[in-house]
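In the block that follows, a single chain appears as structure tokens, in the form predicted on its own.
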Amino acid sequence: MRVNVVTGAGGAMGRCCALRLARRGGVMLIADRRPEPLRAVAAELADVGAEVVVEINDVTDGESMARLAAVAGDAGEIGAVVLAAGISPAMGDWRALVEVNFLGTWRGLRAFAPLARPGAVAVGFSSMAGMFLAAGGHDVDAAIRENPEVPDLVDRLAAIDDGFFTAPEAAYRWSKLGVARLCEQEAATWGARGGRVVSVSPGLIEGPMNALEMQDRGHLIRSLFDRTPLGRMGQPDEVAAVVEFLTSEAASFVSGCDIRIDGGLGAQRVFDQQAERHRAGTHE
């Protein structure tokens, strides 16, 4: 029986990329560290019809990931592994981001690859908001080439750049490029199993992190929003449609890259920047 995972399925995007994949039928495997939102997206799920398994589980702990794999393992074979869990910067100092944002995903990653099997297919989560460290020329490949699981990874992060990473809108940029660079590297390693790996990059979502976030960064979200060309918000649900295609058999030959679903405020972001440079240059 085939086994679909969500981990922060409580959270406004997980959930609705678990109602998604309940839809292919077998085994629902979701995951959170609140039990509260995972108890009533499991009853959403069980009143679809799903067989659904709920675990409790702390990204942060590689055990704890250690023993989703092997709950999910137990209960048939992987198909579909959407790491979801993440944290904004409203949510935790730089320190936390790092850890929930990039090294919960290489642990969800390292720990579901040795069951990866042909048509399965890992997605982590990425964030419209990474391209703009990407830009800033700081080298998050640096920590990944290496292991990213070295004890001191973070405090050598905080000596970068006099402390540039331990400002939580640098570390969560910093992260979440970091994802994107991860399931580029992972694709080797699932796809030597017949597996895929892929990531999104989100941009501006309406739910309760962004809300939070309008709260501690409005003035930021605002021109965010500003920028997008498609003038709006996009809806978790928006989100998941993209999740469900490329967990599909129809994505079958995607694999090693991060798909944006932003409204265009991406490529509006690249707009801009090479406008920018064109007028800097007719100014020299």
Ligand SMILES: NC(=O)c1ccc[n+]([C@@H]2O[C@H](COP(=O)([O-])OP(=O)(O)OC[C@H]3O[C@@H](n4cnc5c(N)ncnc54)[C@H](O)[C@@H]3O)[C@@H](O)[C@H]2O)c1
The other form holds:
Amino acid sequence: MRVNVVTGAGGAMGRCCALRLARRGGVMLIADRRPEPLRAVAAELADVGAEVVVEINDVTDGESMARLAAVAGDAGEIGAVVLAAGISPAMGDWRALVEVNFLGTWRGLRAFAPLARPGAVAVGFSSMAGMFLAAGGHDVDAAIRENPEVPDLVDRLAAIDDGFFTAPEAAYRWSKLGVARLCEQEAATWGARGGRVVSVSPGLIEGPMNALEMQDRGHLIRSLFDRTPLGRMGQPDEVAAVVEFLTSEAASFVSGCDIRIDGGLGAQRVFDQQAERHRAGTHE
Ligand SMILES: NC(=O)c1ccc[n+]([C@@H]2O[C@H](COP(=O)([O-])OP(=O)(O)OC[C@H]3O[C@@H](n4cnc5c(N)ncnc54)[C@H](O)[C@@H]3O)[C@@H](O)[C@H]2O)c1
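Since the one above is the form predicted on its own, can you give the form predicted together with the ligand too?
Okay, now the whole complex, with that chain kicking things off.
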């Protein structure tokens, strides 16, 4: 029996991913730390005839992730492992952002790696926000490329750049860029077993997360909206559609890369940066 797994399945994008993956048959293993929305999604899945297993899970807890992988292993051979659990800057301080987004994804990739097999695909949830960093050569970039198992990683991050990292916005961006880096790196581990790893970078997507960010940082969200070439927010199911493709046989040679689902915002960012540099050069 094939088992597909979604973490953060009680959330907007996780729910849509679970509904799409359920069409493949087999077992749908859905996890989230919030029982109520998880049960509601389980009921929706049952309504469309899926065989559902529900697991209350916390991605910040290594044992909880190991248990989730064990439940999946008992249910069958793993197919898609969609790691959608995540938080935004309005939902926690910089430590929580690193613990949930970055280390949570790392725990998921590591817990499920021994179950990887041909046809198994892990999907990490990065963010277009990671593109807003000048990565490469930065101390944080180097730190997140190191083994996150090193126990003092979080403290080392805090020490970089005189506390720069502890600003929630910066920590969010790095935590999400870190997810894309992890997925690049873990492609080798999963690949050795015939499995694949990819990440997706959503732009502004409608849902409770962005509603909260709008209250907290409306100015920033509006400026991102204004710079999105498609001139609208994305729908959670538009992300799930890409996840469905990436975890299908049609994407059988796609691994170790990040796919932007952002209405063109990331590309616009590159052009804006070029224009800024050009203006700065002209004024010198
Ligand atoms: N919404 C956006 O615009 C946007 C943009 C870029 C990236 N993302 C990322 O996409 C993913 C899905 O976002 P969404 O809009 O569906 O958000 P959401 O808030 O609707 O869903 C996230 C889910 O993760 C769960 N979760 C949080 N912490 C957890 C933990 N410690 N253990 C287990 N579950 C936990 C929450 O309970 C929630 O159900 C997240 O990783 C998010 O950071 C979102």
